[in-house]
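Here you get one chain, nothing else, as C-alpha cells; it is the form predicted on its own.
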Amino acid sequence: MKRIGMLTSGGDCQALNAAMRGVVKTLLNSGEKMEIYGFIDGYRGLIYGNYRMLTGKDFSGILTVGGTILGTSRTPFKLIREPDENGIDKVEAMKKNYKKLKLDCLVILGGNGTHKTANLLRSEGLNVVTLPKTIDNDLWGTDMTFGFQSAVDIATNAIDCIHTTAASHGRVFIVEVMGHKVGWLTLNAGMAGGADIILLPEIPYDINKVVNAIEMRHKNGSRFTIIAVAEGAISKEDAKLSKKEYKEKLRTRKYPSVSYEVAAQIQEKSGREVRVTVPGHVQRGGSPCPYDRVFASRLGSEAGRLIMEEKYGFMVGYVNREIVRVPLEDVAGKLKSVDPDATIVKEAKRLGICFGD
C-alpha cells in the first residue's frame, strides 16, 4: 500500500489536473494499491493539515479541465522559515503532517518558489517528487514546463486579434504579456503573433530605438506597429539602478505598468496614437492545449514510475525531447532566463523584429 500526498502550489495554470491525472492513472494501471491525500491550497494545506482523501474517480474527466482540483496558493520561500501569526513553525508543521499520515511520498507541482520549498523538504528527510509547472517556462533543468504552450497560444491569439484593429486604425498597439523576470512567453507569443517589436526583462530597451523602429515601419509603408511587452521589461536607464532604487521607482511610478509608460513615451516622442491591451490572467486560464495535455500526461507518467521504483528527490523534466529525472538540488533556486545572445533571439532579429537594444 502506497500512501501518497499531492499538492499544487504557486500560480495556477493549464494542465495541472492533467499532470496529477497522469501520476494517478500510472499508479492505478500498475496494480499498485494506494491512498491519495490531496492537500488543499498548496503548502498551506500541508502546513495546517487541510486535506481530503481522493480516489481514482476524482481524476477522471479532468484531462481537459484548467486550474487545479486541489486549489493553490502562494507560500513565499523567503517566509517559509518564519513562524506564522500564531507562532507555528511551518517547516516542522509540514513534516509533522507528512509523518502523521504516514506518507510514502509527496508529489508537488509548481514553479520556482515551489521547488525551493520542495528541495527544503527533501533535505529535511521527506520523500519528494516534483513536476515543473509555470507559464513562464523559467524552471532550470527542463526545456519545457507544462502550462507554457497553452499560455503562448492565448497570448498569441491576443496579438492576432489586435492586428486587425491596429491595421484598421493605423495605430501603435502594445500587448502586455505575463512575465516579471523572464521573457520566454513574450518572446514566443511575440514571434508567433507577428509582433514588430518585443521588449523583454533580459534585454533592456532604449525607448529611442523603439520609436525609430516605429518610424522606419511608417516610412516603409506600414500603417501600424505591434509591440509585445513583458510585464518585467526594463529600460536601459532603469537597468542601471540598484535593486532598491528600482523597487522604489516601481512603487512611485504613475503608470499602472511598464506598457503604459512605454506608450506614453512613444506618444510624446512620435505623436502617434498608442493603445495598450493587457490580457492578464486570461493567459493562465481555460483548457490546456493539446500539446500540454500530452506533455503533462507524460510527466505524470514518469512521476508515477519514480514512485513505484521508490526513487525520490527528483523533478521530472524534459531535455532534448526526452523525459528525464533531474535532482531537486540541481533545480532549486535557479532561473532559466532568455539569453540575449540565444539563437532564437538572433533569428528573430534577422526577421526584422526589434528588441530595443
The other form holds:
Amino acid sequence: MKRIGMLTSGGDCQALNAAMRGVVKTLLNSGEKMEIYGFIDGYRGLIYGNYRMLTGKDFSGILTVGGTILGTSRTPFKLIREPDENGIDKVEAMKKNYKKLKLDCLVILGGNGTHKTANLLRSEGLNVVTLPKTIDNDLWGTDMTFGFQSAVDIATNAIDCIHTTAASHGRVFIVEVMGHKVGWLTLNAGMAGGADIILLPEIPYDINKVVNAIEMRHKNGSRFTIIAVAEGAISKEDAKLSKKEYKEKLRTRKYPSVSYEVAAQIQEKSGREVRVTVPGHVQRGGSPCPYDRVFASRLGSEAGRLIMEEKYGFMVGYVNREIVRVPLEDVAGKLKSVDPDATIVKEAKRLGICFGD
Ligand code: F6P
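I have the form predicted on its own already, so could you send the form predicted in complex with ligand F6P?
What follows is the whole complex; the chain from before opens it.
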C-alpha cells in the first residue's frame, strides 16, 4: 500500500493532467494498492491541509484536458520561510500534514519556483518525486518540459494568423510571446511562424538595428514585417541598468509591456504603421498537443516507476532523447536559458532572422 500526495504548483500549462494520469495509471497497472491525496491549489493545499481523496476514476478521461484537476497557485519560494498572515510556519505546516496523512511520498508537478520548494521539502526529510512542467521550457536538467510544445503550437498559430493580415495591410506587426526570463518559446514560435525579427531576454536588442532590419526588408520588396517579442525582451541600454533601476523603469514606464515600447519606437523612427498582438494566457490554455500528451505520459510513467522502487528525491527529465532521473538538488535554483551562441540562434541568423544585436 502506497499513500501518495499529489500537487500542481505555479502557472498551469497543458498536459498537467496527462502527466498525473501517467503516474496513477502506471501504479494501478502494477497492482500497487494506493491512496491518493490530491492537494488543492498547489503548496497552499499542503500547507493548510486542503486535499481531496482521489481514485483511478478521477484520472480517467483527462489525457486531453488542459489545466489541472487539482487547481494551482503561486507560492513564491522567497516567502516560503516567512510565516503567513496568521503566523503559520509554512514549511513546518507542510511537514506536519505530510506526516499526519502518513504519506509515502509527494508527487509535485511544477516549474522553477516549485522545484526550489520541492528540493527544500526533500532536504527536510520528505520523499519527493517531481515532474517538469512549464510553457517556458526553462527548467534546468531536462531538454524539454511538458506544456512547451503545446504553447509553441498556439504562439505559432497566432503568428501565422498575423502574417496574412500583415501582408494585406503592409504593416509591421509585433506578436508578444510569453516568457519573462527566457526566450525558448519566442525563439521556437518565431522560427516556426517565419518571424523576420525575434527579440529575446537573453539577447539585448538595439532598436536602431531592429528599424534597419525593417527598412532593409522594404528596400528588398517586402511589404510587411513580423516581429516576435518575448515578454522579457530587453534593450541594450536597459540591460546595463542594475536590477533595482530596471525594476523601477518597468514600474514607471508608460507602456503596458515591452512590445508597446518597441512599437512606439519603430513608429517614431520609421514612420511606419505598427500593430501589437498579445496572445497572453491563451498560450497556456486548451488541450495539450499530441507531442505533450505522449511526453507527459512517459514522464508520469517513469515517476510511477520511481515510486514503486521507492527511489525519491528525483525530477523525471528528458535528456538526449532519453527519459532520465535527475537529482532534485541539481535542478533547484538553476535556469535553462537560450545561449546567444547556441547553434539554433546561429542557424536562425543564417536564415536572415534579425535578433537586434
Ligand atoms: O511561467 C509560465 C508563464 O506563463 C510565463 O511565460 C509568464 O510570463 C507567466 O507565467 C505569467 O504568469 P501569471 O499567469 O501569473 O500571469
